[in-house]
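Just the one chain here, the form predicted on its own, laid out as structure tokens.
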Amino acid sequence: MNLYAFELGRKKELCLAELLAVLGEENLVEKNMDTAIFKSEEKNFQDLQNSLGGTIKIIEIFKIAQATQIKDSVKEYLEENFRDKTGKINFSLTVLNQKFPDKILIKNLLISSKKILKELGLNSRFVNQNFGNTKPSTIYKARVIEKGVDINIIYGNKNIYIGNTVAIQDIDNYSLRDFNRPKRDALVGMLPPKLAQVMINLALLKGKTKGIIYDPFCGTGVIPMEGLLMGHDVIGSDIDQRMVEYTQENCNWLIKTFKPENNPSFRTFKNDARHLTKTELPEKITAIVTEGYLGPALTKYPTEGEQEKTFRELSNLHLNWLKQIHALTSKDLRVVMCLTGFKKNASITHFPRFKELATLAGYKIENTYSYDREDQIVIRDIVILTKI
């Protein structure tokens, strides 16, 4: 097997959880502050990228070094793999897992290799600036995947690893999906769809390739859009019909904009989650995969009097809907959910006594990870449940 770099998000231990449940946790090597390395025999690596939520880009590693070996490695893949290339060569480089990213050592290193390919007869620009290190979406719009090389140098917890970038993240895909479904509602969540592709893997975990999901709460249907472009049959319900025709609106889009391959299926219906029937959901279900309600809308930090009403509402929501499911579904069904948290400044005050309602409901968290963004006032505990 060889070896890989993935970088990780914003939220590195989200971001981990979803590389474990999809490449499996015998095959990490080391996790670092940017990376996770992991072995792998995947061939297809951009499929690969499209698929975790968590993931910024793949590197495959080409050199184990010491720091005295970083600028010789670097000219020793520049000339194997760029002796016979035409055009002009987009050249980027990026030092990994480094708090203050070594300017010096990426302005000689990029000083030397656009020597080294001129010598090899080819015109290159770097796309850093300021020595600095490259922002992924400058890769990507520069497209120095298929015009050249983003070499990595990452530094590991004994060894420097050197690699280059074979897949990144497609932000273009991502805004399309996220702006352009026909169907948005900003009052009823906006859950990232980045943040569904993590869920979504933290849910099926290694070897499901694919399942049938089922999102009791599926709103404008971020949740089942995103399965179904993984490949996944998907089943929505919502309480409120209008949020149905939503997500089969945003469904039919996304089957015909991006033509998911295996022709996954997809069904909605109207229903109260706390009521469900087998009738209505006969399906042999593989995950359960939910935002669910998170709570009124808020302009301000609520009152401790507030939050301790949003919390109570919700746990006799949460217990409910999760006994009706528990009584419908295989033993080794996992839910994946979020859970309502609030932030003020650098505190979070996180869903009370979860615990206990969960164990009443028959199940057990498996893990939690916290997604928060800076300007945000609710943020979303993931949280993973089994079946006691």
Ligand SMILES: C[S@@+](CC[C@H](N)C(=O)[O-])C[C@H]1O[C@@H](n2cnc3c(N)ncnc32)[C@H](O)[C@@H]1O
Given for the second form:
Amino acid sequence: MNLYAFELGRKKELCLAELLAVLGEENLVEKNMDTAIFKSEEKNFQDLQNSLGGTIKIIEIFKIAQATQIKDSVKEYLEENFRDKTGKINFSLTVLNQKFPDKILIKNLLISSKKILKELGLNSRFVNQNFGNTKPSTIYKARVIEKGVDINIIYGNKNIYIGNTVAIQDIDNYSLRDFNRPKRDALVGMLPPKLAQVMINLALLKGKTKGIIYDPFCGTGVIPMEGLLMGHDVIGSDIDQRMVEYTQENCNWLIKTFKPENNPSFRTFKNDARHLTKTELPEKITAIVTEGYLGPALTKYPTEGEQEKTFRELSNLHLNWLKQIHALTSKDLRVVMCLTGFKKNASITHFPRFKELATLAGYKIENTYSYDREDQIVIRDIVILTKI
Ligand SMILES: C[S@@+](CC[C@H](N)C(=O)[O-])C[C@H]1O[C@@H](n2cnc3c(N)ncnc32)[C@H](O)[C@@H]1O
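The structure above corresponds to the form predicted on its own; please provide the structure of the form predicted together with the ligand.
Shown next: the complete complex, the earlier chain at its head.
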């Protein structure tokens, strides 16, 4: 079984949780600052990468080494893998798990690698600038994986892992789904497709088999769309008929544009999640994945009184819809949802007393992960619930 390093996205704990859910805790070898190393027998890494919202790139480890062996290990790899190549090689080098990546190491390795490639009769272009690490988006845009190699020096807990990138986040595809879907609504929600994928993976655990995902607050349909793309059947409902139509149109567009595997189906209906009945939801749902309602859109930080009012209204809403859905679903149901928080500078006010609310509705909290961005006032905490 081979070793692979997964470079974690911005919210490291959340990204690791996604990997543990998809690849299995038993396969984790070690977790570092930027990466998690797993054993894996996966065959198609770009497919795996495309289904992981929280992984930036996947690196196949070809050598476990000590510091003194790095240069020779890279040399050996290049000689072995580039001997029969022709044309111009795009080459990049990334050092991971160092707070301040070692520029001297990067410089020496770039220079020696260029020399080795030249000795093999190959012209090469370095993507790194100023002997620093290269951004994944630059590696993607320069098509380094297809036209050459991205070598990674990964500082592990005891060893140094050296590997080549085998898959990278397809940023064009994400932005197509995010910005080119037919219906968007800045006021209703801008759930990033990557976060929707992470939430679906957290709900499904090793989510390869086809499930039925239900989003009772579907809005413009980002979660149903991502569910379809991952090959699951999806159901979306919303209190607002316009949103039901938006989800319908976006899902139709997604199926037409991406032709997802497994031939997944979707349906939508108008509904107040607090009053859902078996007639409206007769299916055996595998998981509920929803952003939920986050409260009114804000342009400035709310006063304490405004925060309390929003939390009070949302508590009522969450208690009622969670209770209602509890009665209609099976014992092993998982719910992955977002809770509203408010952020000012570095301080976050989280949703108060949610544990008591969840217990009252018949659930226990398995885990919570914060998902905030620098410029946000309203932030989301991702919560995983199971039935008591
Ligand atoms: C934050 S938005 C969801 C955005 C969505 N994730 C998307 O991809 O566009 C919340 C949605 O919840 C809906 N909503 C609010 N209260 C509801 C309720 N009681 N039952 C069902 N839907 C509700 C709103 O109409 C809105 O579309």
